[in-house]
Structure formats: structure tokens, C-alpha cells
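This document starts with one chain, in the form predicted on its own, laid out as C-alpha cells.
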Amino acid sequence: MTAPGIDFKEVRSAALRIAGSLIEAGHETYFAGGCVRDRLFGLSPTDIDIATAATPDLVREVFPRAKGVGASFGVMLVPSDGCSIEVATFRSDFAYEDGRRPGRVRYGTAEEDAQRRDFTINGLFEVPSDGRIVDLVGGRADIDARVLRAIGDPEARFEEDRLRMLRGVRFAARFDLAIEPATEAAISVRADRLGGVSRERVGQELRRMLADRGRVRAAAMVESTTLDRTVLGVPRSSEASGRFRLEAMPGSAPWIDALAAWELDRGTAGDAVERLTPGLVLSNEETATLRALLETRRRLQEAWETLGVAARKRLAATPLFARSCDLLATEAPDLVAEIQRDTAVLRSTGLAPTPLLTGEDLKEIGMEAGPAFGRILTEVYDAQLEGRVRGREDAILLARELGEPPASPGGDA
């Protein structure tokens, strides 16, 4: 954990100071986990975690300002020059009681700590002073072979923490690794047990997966292991084929846009909003975005060519218009090119100009407030968008006409 704006060089310097102090105090200490893995894959870590033989009490003796953030798991947060570094005591986990966390832990050795981790690529240690790798689980060989392998018995690893199944797919996709056969088989056999994991945690993993450059491969593996039935709530439609929309999404597309593309590819977009809002614990903003993306894409595909000028301008002025075009372009690039040409013309006369009239204006010209106000203002604004009224006086004249009661049938001969 680091404060916003802290450069990684400062994080590493702080971690080196903390690790050095623990080693000077006589405690075996290493950099551990993701920071070691990322460096070996040629990536820049964002955080550094420290694993040590020192128990929390001993960590606090060396760093009096250290705070326990996972006291029962031996995790301390040590502040240093604007950074906060996690320092965890080597441990061995006992039985997992809820398919997510161990019931209790026992402090142990570096080897025991490595053996209780999930995948070999995450079980590596690094000597802080010189960068030497301490490999007690065969992780270095698996990185070289580009293989994702569970540490020890994969079935036992996934029974301990079922979220590891989804994390394994994310790691394999992110680092372009083949999943070792026994590890992949254990995921497929237990895929339905992911249903017992917090939906919020599942949603967090999926967000990270779809925000990553390896999202297409991740989606394929989620489906091939049948995790999709639990993660997304339904299996892929038997009529769906390929993931061409997801593959064609811009690399910079937000994760929720990638999710919309994937749902369309799967043939399950019809009830996506209602299903995924609780299923992935979407925020109100995420729900609104997913709904707008799918609905705007549908309107563009089905109705753009028949819409009038005002309706096109209203649609083109919506916040997610451009992103919906990107979504539609994955399947109908020619239509989107036409829409963009049309929009350029519409933009020359203003997509969303300030309305010439408001409800207060209608009151000022003697009209009584009522249900008709909304209709009149809408029709006057449509006329403004279409260029049929070009100023306030024209708008007032049209409003008066629209507000006049219809003529009675019949009349004097």
C-alpha cells in the first residue's frame, strides 16, 4: 500500500530500509509474492510485500509505529517516508472454514509460507539486498516454461480458497500462460463451487480480468472451465459463436464496455443488467452505464436510419454515444462509419444547444402550467434542433400554436 503520487522507486527504497532493519535485528526476511513475480515477467511492480520470520510483536519492537491490519494472520503495516509496506510473518494455514479464509494460522518457516500460497509463480521470494530468487516451489521453472501451476495438490488449493480458481484464469491470461492440466482439471471439476464465494469478490476479479490486455483469452478460459455459469449466472447460448465483438473492442475500452461486448458475444445480453447487477455487485453508475451502452447500441443498430434530425441529435448528445458506437463498430463498422458522417453534419448546427424556451417562459406569455408544458417544450426544442425555429420569437409563436385548444368540429356554415 502506498500513498497516492508516491513513485515506485520510493516504495522500493522504503521496502529495502524496512527489510534491512528486520534482517539486522536477526529475522529472516524476503520480498514476496506479486512483486517478485512481476519483476521476473519483466513488468514493473506497483507494491512490495515483505515476508519475515519476525512475529507481529517482534515487528513492532523494530517499528513501534507499525499497525496490525490482519492481526490473526500476522500482517502488519509499517510506515516509512510516506509509504506503508505490508509485512507478514511466515505462516502455515490450518483448515479453511468457508472456502475463502483459514480458520486459524500458525507461524512457521519460509518453506511453509511458500507452500501455503496459491500458484508457483506467486510462491517466490527475493533477497532484498541483491535480488537473488529463493524458489521453494518450482516457480522459476514455471515462469520460464510459461505455465500456471497450483502449489502442491490443486484440488486442495482450490478447496481452501475457491476464488483461486478465478484468480488462476486471470493470472494465466495476464501473463499468457498455459494452465497445467491437473490445475485446469481441478478448476473445471469445482467450477460450480465458486457460487459459495462472495459475489463482491467475484465481481472484483472479473473487473480486473476485463480491464487487462489479456481479457479475450481470460473470457475464453472462463468459458472453457465452465466458471462462466457461476460468474455470469448463465451458460453461453448454444446459438452464440466466437468472441468477435470482445476481440474487436479497443484496447483502451473500460472493463464495463468489454463486459457488454462479451454478453453480446455470448447471446445473453437480453437480461444482462438485471442479472449482473446483483451477480457482480455493480455500483449504481456501473449499472446505468451497462444499461445505456446496450440500449444505445440497440437503437443505433435498429433505428438510426429511420430517425429524424431531432431524434438523431438527442441520441448523439447522450454521454455514452461514442462508447456505444465503439461497441456497435465491433459488429457493424460500415453502419458506424455512416453514423459518424451523419453526426459530423449534425454537429455543425449544434447537437445540444441551450433550449430557446423554458417552463418559466411559457408562464410569462400567459400559458397555464400543466401536463401540456412538457409536450410543448419538447416539440419546440425538436423544432429548434431541426432548424425550423431559429430564435426566441419563432419559438414563442410555435409554443402559442401548440398551446391553442383544437378547433371544435363543425362550426358556422
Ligand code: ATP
Second form
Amino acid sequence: MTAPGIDFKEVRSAALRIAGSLIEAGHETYFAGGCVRDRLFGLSPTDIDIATAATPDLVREVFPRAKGVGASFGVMLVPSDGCSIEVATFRSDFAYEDGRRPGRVRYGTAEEDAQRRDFTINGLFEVPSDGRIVDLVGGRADIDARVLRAIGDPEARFEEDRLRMLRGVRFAARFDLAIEPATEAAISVRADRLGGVSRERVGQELRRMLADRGRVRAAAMVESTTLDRTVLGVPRSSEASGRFRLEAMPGSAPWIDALAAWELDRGTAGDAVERLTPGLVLSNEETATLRALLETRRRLQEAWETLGVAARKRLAATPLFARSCDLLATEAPDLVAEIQRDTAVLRSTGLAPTPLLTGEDLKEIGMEAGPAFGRILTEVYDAQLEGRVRGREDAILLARELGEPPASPGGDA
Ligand code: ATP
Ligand code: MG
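Could I have the structure of this protein in the form predicted together with the named molecule, to go alongside the form predicted on its own above?
Okay, now the whole complex, with that chain kicking things off.
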């Protein structure tokens, strides 16, 4: 585990020191899992996990300041020079009770520890001192062949922990791997049984997939394995075709923007906010963002050309305007180019200038606070945005006019 803001070199040297001390104390110890995989794919890992034969008590003998994190799973956090490294005792997991978490663990050998891991690419060990790979699961060959394969019997492994189905898709997409046929078949047959996995974890996996550069591949695999029905809560609309919006999203787009594009591609965006807020356990901010993106995109597409200056300025001043434009540009680039030209012109007279009048000003000129207040302020501000009132005097005149009781229509008497 890495603390934010810590240089990876420091993490690596801390990990080397910790592993070195464990080995010196006579305990078989390796770098394990994701960091070994990342290195073999030529990427710089984000953290280093250590696996060791030492039980937590023995780890604490070597590092008195080590703290148990998942103590019951034999995971210790060893502090070293401002960062902390996870040190996990070799173990074999068993008795998955809820299709998600091992009920108990038993400490074991390096071999057993490799076997309990999910995919062969994640089951490798590295000798800390010289970088040699210890491969007890055939992961090296799979990395070379670019294959994602469950360790052991895929059916059993996905039954033990259904979240692995999503992890598998995430890794295959991230490293551009083909899913080995038996592994893929085992996912497809139980894709509708993600139940038992908490929605929070499903949401977390999807976030990571869509934040990654392999997001288009991830979306394609989530759909081809039919995981989409359980992950997103509905099948693709039969009228939808392709994923062209998601494909056209800028690589730097945040995951929630990618999700909006994908929902549009799937033809299911209509109820996306209500469905995905609980379905993916979105934060309040994520929900608000998804709603604003979809709503702003729709207004831009359906109404921009008919909106007046004030309405355009109000829309262009909303926080998610630029991102909504990016979303719409995936299908209507010409319209977005026009919107951007229009907006540049509008900006020259201020998209959201400070209002010339406030409620206080209305009270000062003797108007009584009441329901009409808000309407008058809005109308005066519209006039300001459109350049029909240019100063405070103008604005007050207009407010007075708007505050007068409507003249009774002539000829009514
Ligand atoms: P990431 O870059 O996503 O963190 P990672 O491989 O480090 O990738 P972690 O979730 O941090 O993934 O897990 C570390 C290691 O623990 C994995 O490489 C894998 O060996 C093992 N592991 C994690 N989750 C599972 C699981 N659900 N089932 C089996 N093994 C797992
Ligand atoms: Mg990790």
C-alpha cells in the first residue's frame, strides 16, 4: 500500500528493505501479485505487495511497529520511511461463505498462496534481490501469449468469488488480453449471478474499468459476457447499435462521462440516473454529475438553436457545459462546433456577470418582498444578459415596470 504523494522509487526501496529483513530472519519472501504482473507488462506498478512465509507474529518480531490490517487474513502493514507496505503471510483461502470473502484462512506455502490467487497473470512472485520470477501457475507464458486465464478450475473459482468475473474483464481490458475460452465460458454462464457481490464492489470495479484507457475494450467484454445486465441493471436496448459515442470520448474523460456515453450508446440513458445511483452506489456528486451531463447534452442537442441569448448564457455558464459538449461532440461534432462559436461570442459580453440588482435593492426601492421578487430578479437578469439593461439605473427602471400591477386590458369595462 502506498501513501499518496510518495515516489514509487521510495516505495520500491522500502519494499526491498522490508523483504530483505524478512529473508535475513530466515523467512521465504517475495514481491507478489499485481506489482510483478505490471513489471512484466512493462508498466510501473502503483504499489508493491510482499508475500512471506512468516506468520503475523513472526512479522512483528522483525518489525515491532507492524500493524495488523486484515489481521484475520494474515495481512500486516509495515511502516518504513513515510510509506507503508503490505506484508501478507502465504495462505490458502477456503470456505467462501457469501460468494465473496473467504470465511477463514489457513497459512500455507508459497505454492498454495499462488494457487489461491485469481488469474495466472496475478499469481507470480518475484525474488526481491534480483528480480527473478518464481512462476508456480504458468502466468509467465500467459503474459507472453497475452491471455487472461483463471488459476485452477474457472467454474469453481468464480463460484467461490463472483467478483472475480468483473476483475477478470478489468484486467483483460487493461492489458489487452484475450480471455481464455474456458475462463470466458465460465463467466458467461454465471454472469447473471453477480448477486452476493455487494453493489458497492460492483460499482468500484466498473469505475476502475471506465477510468482506464482500455475502457472501450472493457465495455465490449462486459457486454459480450452478458455481465452488462447485472452490472448496469438492464440489457442493451434492441435498437441500440455499436459503441461509437464511448469510442469517440476523449481518453482523458472522467469515468462518469464515459458511463454517460456508454448509456447513450446502449439506448438506456433515459433512466440511467435512477437505475445507476443505487446500482453502482454512486456518490451524491457522481449522481449530480451524471444527471447534469445527460440533461445538458439533451438540451444542447434539442434546443440550443432555439434558445435566446439569456438562456444560452445560463446554459453555457453551468459547471458541466464543457463536458456535456464533449459528450455531444461524439455524435454531433458540427453542432458542437457551432455551439462553441456561439459561446465565444456570448463570452465577450460575460456569461455570468454579477447581477445588477439583488433582493436588497428591490426592498430599498420600496418593493415588498413576496413571490413576485424572484420572477422580477430573473427577468431583470435576463435583460442584463441580453444587454437590454446596461446599468443599475436601467435595471431599477425595469424592475419598477415589472413590479407594477398589470394594466387592465382596454375595452374590458
Ligand atoms: P490493481 O492494479 O488493480 O491493484 P492487483 O493485482 O494489485 O491489481 P489487488 O486487488 O490489489 O489487485 O490484489 C492484489 C493481489 O491479490 C492480486 O494480484 C491477486 O493475486 C490477489 N487477489 C486480489 N483479489 C483477489 C480475489 N478476489 N481472488 C483471488 N485473488 C485475489
Ligand atoms: Mg493492487
